[in-house]
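Listed next as C-alpha cells is one chain, alone, in the form predicted on its own.
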Amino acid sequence: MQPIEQFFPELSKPFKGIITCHQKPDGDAMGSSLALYHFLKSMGHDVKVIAPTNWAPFLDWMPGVNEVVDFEANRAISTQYINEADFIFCLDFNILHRTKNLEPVILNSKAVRILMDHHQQPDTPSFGFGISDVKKSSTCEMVYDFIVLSGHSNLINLDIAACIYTGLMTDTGSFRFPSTTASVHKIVAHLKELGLQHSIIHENIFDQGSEARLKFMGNAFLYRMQVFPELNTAIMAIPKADIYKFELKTGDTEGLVNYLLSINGIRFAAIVIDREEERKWSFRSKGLFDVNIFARNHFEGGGHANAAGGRSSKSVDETAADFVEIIKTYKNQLTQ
C-alpha cells in the first residue's frame, strides 16, 4: 500500500470514484464518506457513496445523505457504479469483509482501492493507496487531514464541516475519550470559525429517539443487565424478543453499551444483541484494559483499545454465558 500522499496528484485529473464504509454505518462512517464526497465533487470528480447496508435514521439529516446508495436495496445499480469506477475509497474499516455482501463486488472491480482508517491491524495488501493511523480519533479527522494536506483546505464548506464534526463528535464520545487530542480541538475550532452550528448536530444525533426506544432501554436496564463488581464489569444481553417487542430500528441500540461504563467502578462494559444471522458484541473499557485484544482473542472481532466489536454464532444466552466465564480469567487485569 502506497502512502496516501502518493495519491494527491490524481486529484488534479477527473475520475470516477466510489466511496464506501462498513456495514450499518455510524456517525464517523457516514460523516467521513459524505465529507469526502462533497470535497471530491467540488474538485469536479464523478463520485458516489455506496453504503453496504442501511443506516440509522438519526443520520438522515446529513448533507448529501439523500444521494447515498444502499447496496442491499440497490444491488444492480451499485454493482454497475463500482464496475465503472477508477477508484474505490474505503473509509472507516480495516478489512473488506466489514462491507458484508458488498465485499465480492469490490474485489471483482478493477478500480484501485484507497484506505482511510484508524482501526488496528489493517489488511494493507488489499489497497493500492492509503493511510491507517490508530492514533487518530476518527476517520473524519483523517478526511480533514487529507483535504488540508492535499492543499485544498479552502474547499471546506459548511456541508463538509458538518459531516466532519459528526464523526469527530460521535467517535470521541462527545470529546470524552482519550483519542480527543489537541488536534481534534483545533479542527473543531476551524470548523466553528467557518460558521458551523455544532449544537444543531448534537440535537440531530441525540434528540431524535422514539418513545419505544426509551421503553426498550428501561427494560434493558431492569431485566437484561448484570453487574459483576468483583470484576469491575457489566454486561447486557438483548434477546431477539426484545427487538421485536419494542419494534427497534437500525441505530436504536447505538451507544447503549456506554451507559454501563457510567456505573461507579465499572471498567469493562459489554453488550450482546441477538441479530438475525449472528450475535453482535460491543465492548467498551476505561483505562488500560484492551478490548481490541479481548475481542480478537474470544469473539472474532477487534477495533480500538477502548472500543471494539465482535460476533458469535452461538445463541445469545450461550455467548453471554461464555463471556461471564472468560472474564473471570481477566480478574487481575480488571481489578488492579
Ligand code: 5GP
Given for the second form:
Amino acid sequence: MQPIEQFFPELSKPFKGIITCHQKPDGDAMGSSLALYHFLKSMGHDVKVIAPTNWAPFLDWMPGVNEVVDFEANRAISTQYINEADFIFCLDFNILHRTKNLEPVILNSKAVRILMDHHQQPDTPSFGFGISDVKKSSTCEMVYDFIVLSGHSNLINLDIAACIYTGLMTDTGSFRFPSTTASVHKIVAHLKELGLQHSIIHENIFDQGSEARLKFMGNAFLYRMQVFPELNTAIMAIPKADIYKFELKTGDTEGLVNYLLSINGIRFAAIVIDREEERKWSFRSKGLFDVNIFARNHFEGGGHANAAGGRSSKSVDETAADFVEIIKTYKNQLTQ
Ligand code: 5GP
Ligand code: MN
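Structure of the form predicted together with ligand 5GP, please, following the form predicted on its own?
Below: every chain and molecule of the assembly, starting with the one above.
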C-alpha cells in the first residue's frame, strides 16, 4: 500500500470513483463517505457512495444520503458502477470482508482500492494507496486531513462540515473518549467558524428514537443484564423476541452497550444481540483491557482497543454462557 500522499496527483485528473464503508454504516462510516463524496464531486469527479447494507434511520438527515446506493437493495446497478470505477475508496474498515456481500464484487473489479481507516490490523496488501492510523479519533478526522493535506481546505463547505462533525462526535462518544485529541477540537473549531450548527446534529442523531425503543431499553436493563462486580464486567443478551416485541429498527440498539460502563466499577461491557443471520457482539472497555484482542481471540471479531465487535453462530444463550465462562479466565487483567 503506497502512502495516501502518492494519490494526491490523481485528484487533478477526472476519474470514476466509488466510496464504500463497512456494513450497517454508523455515523463515522456514513459521515466520512459523504464528506469525501461532496469533496470529490466539487473537484469534478464522477463519484457514487455504495453502502454494503442499509443504515440506521437516524442518519437519514445527512446531506447527500439520498444519493447513497444500498448494495443489498440494488445489487445489479451497484455491481455495474463498481465494474466501471477507476478507484474504490474504502472508508472506516480495513479488511474487505467487513463489506459483507459486497466483497466479491470489489475483488472482481479492476479499480485501485484506497484505504482510509483507524481500526487495528489493516489488511494493507488489499489496497493500492491508503492511510491507516489507529490514533485517529475517526475516519471523518482522516477525511478532513485528506482534504486539508491535499491542499483543498477551501472546498470544505457546510455539507462537508456536517458530515465530518457527525463522525467526530459519534466515534468519540460526544468528545469524551481518550481518542479526543487537541486536533479533534481544532477541527471542530474550524467547522464552527464555517457556520456549523452542531446542536441540530446532536438532536438528529440522538433524539429521533421511538417510545418503544425506550421501553425496550428499560426491559433490557431489568431483565437482560448480568453484572459481575468481582470481574468489573457487565453483559446484556438480547433475544430475538425483544427485537420483535418492541419493533426495533436498524440502529435502535446502538450505544446501549455504553450504558453498562456507567455502572460504578464496570470496566468491561458486552452486549450480544440475536440478529437474523448471526449473534452480533459489541464490546467496550475503559482503560487497558483490550477488547480488540478479546474479540479476535473468542468471537471472530476485532475493532479498537476500547470498542470492538464480533459474532457467534451459537444461540444467544449459548454464546452468552460462553462469555461468562471466558471472562473468568481474564480475572487478573479485568481487576488489575
Ligand atoms: P460496534 O460494537 O459499534 O458494532 O463496533 C465497535 C467497533 O468495532 C467499530 O469501530 C466497528 O467498526 C468495529 N467492529 C465491529 N465488529 C467488527 C468485526 O467483526 N471485525 C472488526 N475487525 N471490527 C469490528
Ligand atoms: Mn470509525
